[in-house]
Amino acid sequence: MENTNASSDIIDNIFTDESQIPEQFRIPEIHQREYLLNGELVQWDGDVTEVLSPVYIKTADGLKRKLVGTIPHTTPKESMEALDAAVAAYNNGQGVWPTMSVDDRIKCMQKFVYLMIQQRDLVIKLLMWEIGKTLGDSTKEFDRTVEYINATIDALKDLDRESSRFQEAEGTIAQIRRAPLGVVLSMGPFNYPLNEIFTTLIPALIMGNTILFKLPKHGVLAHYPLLQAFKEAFPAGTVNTLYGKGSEIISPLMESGKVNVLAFIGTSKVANGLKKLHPKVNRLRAILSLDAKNAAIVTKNADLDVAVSECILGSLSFNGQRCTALKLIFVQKDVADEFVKKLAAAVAALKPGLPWDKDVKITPVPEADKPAYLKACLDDAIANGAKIINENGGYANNSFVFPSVVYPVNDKMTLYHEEQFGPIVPVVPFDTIEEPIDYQINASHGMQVSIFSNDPMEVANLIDPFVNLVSRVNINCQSQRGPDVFPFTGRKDSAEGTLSVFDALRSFSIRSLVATKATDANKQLFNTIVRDHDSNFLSTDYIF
């Protein structure tokens, strides 16, 4: 594919000499030689894995990926030690953490947040260097994560206040509270290595579970500055970190049957494989956020400028590397040519660069094999009749790939079916509205859809079928996860369980109750326990 536009020179010269990187964004190599196990930062003297940035540096020998540092490459032995620590800390629900009062667990979490904020600047830099996320997006990820933790604390206070009273029905009095589930294996993705993982880890932790924390394949070092905070804020064995190849260290954990909850954000294929390893599947609770191929539907009654603006945000924020990204755009044929023209012009105008560059929109991708995969998708689309519409679409320089608007896409193409998880915007023309509906009916995913139309009747007629096909219908706006107080889930292969600030607390706990017959003697018994604060569970204490 040829690109002769002069702006291709910018792409060819994106990577610079290290001396040209602004001083405030440079980072020394970080060689992590410890991991968190049973409340201690244990020294690691074994094999290590290099952490290479998607950012290339000009050297005397040509362009080379910047070495960010190294991390432990632990073995199944260390992962089983971590499991033993988590199991011991939970101690069949009798450990220090699961029996701790809600108020005291909240105080531990508040201490963690305080210590986490001290590492803000370093974590933001590591996000930029490790996964190529822009300065603005890296900053937003950190700050949003802190906000999420604080919102989770507030939500738990509300939940505990609701549970602080006794209920009476049919001659029985009871107090109903939420209790932890056990050992949680938390595994998250590279695209939001801080925020996405913490949306499961934090609620699981604050509800009294103990944690096995498997670091993502990219963005590992971004967590290194937080290990001390975990160590200082929580009792020994409450949080334990896992490093190494997932296929090696995770399988024995699942096969042990001692993992009670699998919190996983990734592909349905991997999730299904992990669940099958567990010998007692009925005892395993799974909280999963998986595949998505979120579609946008632009009808002839849409405001095309709004549709273009939102589709660019939805499909190309962080290079399209989001499960909530718009990954297929259906456009009614009446307006398809005009829409594609506007979309291609807007995409061509996006600024390419390095994560810290001012106003940069498109940055290098962290997965080493992603550029080749994207090229294969483009080649397949072209072979089946599509064209790349925008200037420099698909033009690549090592880890950098400029976005492509591909049109017209049909069901013979890979891009129609597979989640590209990268900077390609496939556009499908359609005649009748039944076509995108049929697509969603037959799709294996069901996370979100975005509908663009200003016709009330048309919008209403699209809302009703889609609310039963996906978990969120967006009207004249991009698909997205937030606000975090809204439920986040999916149908079909897209998710299992629901996450939000409120829902996550419920997902990682179970309702337990203490009940007795409403006799005078039993009432007096309960009153004495509550008055003397003899139980952390049976209590009417009110958290402010």
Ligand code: G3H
Contents of the next structure:
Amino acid sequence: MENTNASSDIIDNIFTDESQIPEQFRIPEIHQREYLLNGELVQWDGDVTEVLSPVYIKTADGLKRKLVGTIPHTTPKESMEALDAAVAAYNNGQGVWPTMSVDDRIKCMQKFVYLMIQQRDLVIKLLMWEIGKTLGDSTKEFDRTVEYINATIDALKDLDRESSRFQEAEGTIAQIRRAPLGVVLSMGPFNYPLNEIFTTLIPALIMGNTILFKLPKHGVLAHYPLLQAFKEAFPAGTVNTLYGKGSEIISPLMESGKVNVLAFIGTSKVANGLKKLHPKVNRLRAILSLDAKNAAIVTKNADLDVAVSECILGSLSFNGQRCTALKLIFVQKDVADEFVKKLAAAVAALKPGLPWDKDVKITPVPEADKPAYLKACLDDAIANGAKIINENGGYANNSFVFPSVVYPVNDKMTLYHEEQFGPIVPVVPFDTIEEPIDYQINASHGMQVSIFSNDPMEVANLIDPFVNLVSRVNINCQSQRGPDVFPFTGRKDSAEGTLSVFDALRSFSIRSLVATKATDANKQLFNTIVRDHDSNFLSTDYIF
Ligand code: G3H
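Got the form predicted alone; could you also share the form predicted together with the ligand?
What follows is the entire complex, opening with the chain shown before.
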């Protein structure tokens, strides 16, 4: 059989010169000199920031990160202008967008999706170049986002149909609908720069809120081709973009007290800092997806082949850079040797390469400081008694780091506690099942767990404690966010609020009702308003 293991030679030569990159994946430099403000693509003449790819290129002067382009580095002044535009477009709930009928808002969103799809190829290419995501995963990210928008439209139709009737209780008639909250500040992470931002931005928008949309630290240019679609599809001021350093441009927005909803995917430390800046915290709703270090628990009753393949998917898809990734694997001592042997062999066989390479599994990472951080984690684990047990584990070439299976890991090591968010698979041996339960009890986070066992009694005995410690218990499969119709949330420092296609519509809205005493005169009044279509809220129109 062909030996598919990554030799250090392949890693040493992972970066090529530009001529070796297949034609269809090459991209001209893109220099973005505009941003979306109040319905206009406003020209930017100020400072710009270089967008450097995690992919290095061989040049006469050695390896250099490929320049993908440049982006505006906007300042607090532009942030405040964007805030003013969003506040004016909302206009205390009297603006064109928040008062528009649900049917018309849906039509705007459908126009946006139509225009977005025209940009599919370019956005996918930019995802590959900007964050090093494989062609398959970049394509999936784009298509999943389109499906998410379409599913959101369908969910809103359902919600609206349920609300398009009157309810009567104790002599009172009411129509109850969900209404917008105001200005939403949406900020997402670099690992899903399109999908994760859109899973808050789209539901927030379609519910009638106006948006300030801060681009992530990597994956900014991937949004550039979509700005025109936002401009064409939605009324002026409904969506406004913000570029630059979060610490500079976001603080004044929060301090203004004019942000009604903070939709943030990142660390709990940053989220807490931002919330505290708001002068009236009670007026701020927060929808947050934060820290996580999901554990896998492999017991002596597990199918080890299933456990290995799911743990590889869970810990190393997109190089481990997923909030939902499995970041610590507990294995019962009876099967630990066999499990780590199989795991190490499977990791060693993962194909390293560039995002467009066929069957590539491990690619360069976009955060410039990540390789050094990963090395420090490995050094710390080794100093505390662990070993890297797979071939080429930790072998690096600039932004590329081959994954390591680290064993045996214990609670003295950084890898036991910190969210590595990269290609390291720490494995902790345990005797009794109380040990991984204690880990979860003492952890500051509580998103998901994956349990690997085929013993029904054992699985049942683990399900019951874990459902109260995390928000999703996966049995014999990796942890993940999808399907997107399922609730995605977490306990402790992992989340605030719940996102799913349906839950997100609720998260970004509040129920508002129109009520009256059920007298003949009031019934007549309501009937006339409904018959003449005088109100977008008080209406029995049914959206097909
Ligand atoms: O980074 C966190 C993402 O929401 C994970 O989504 O589990 O579908 O990869 P995923």
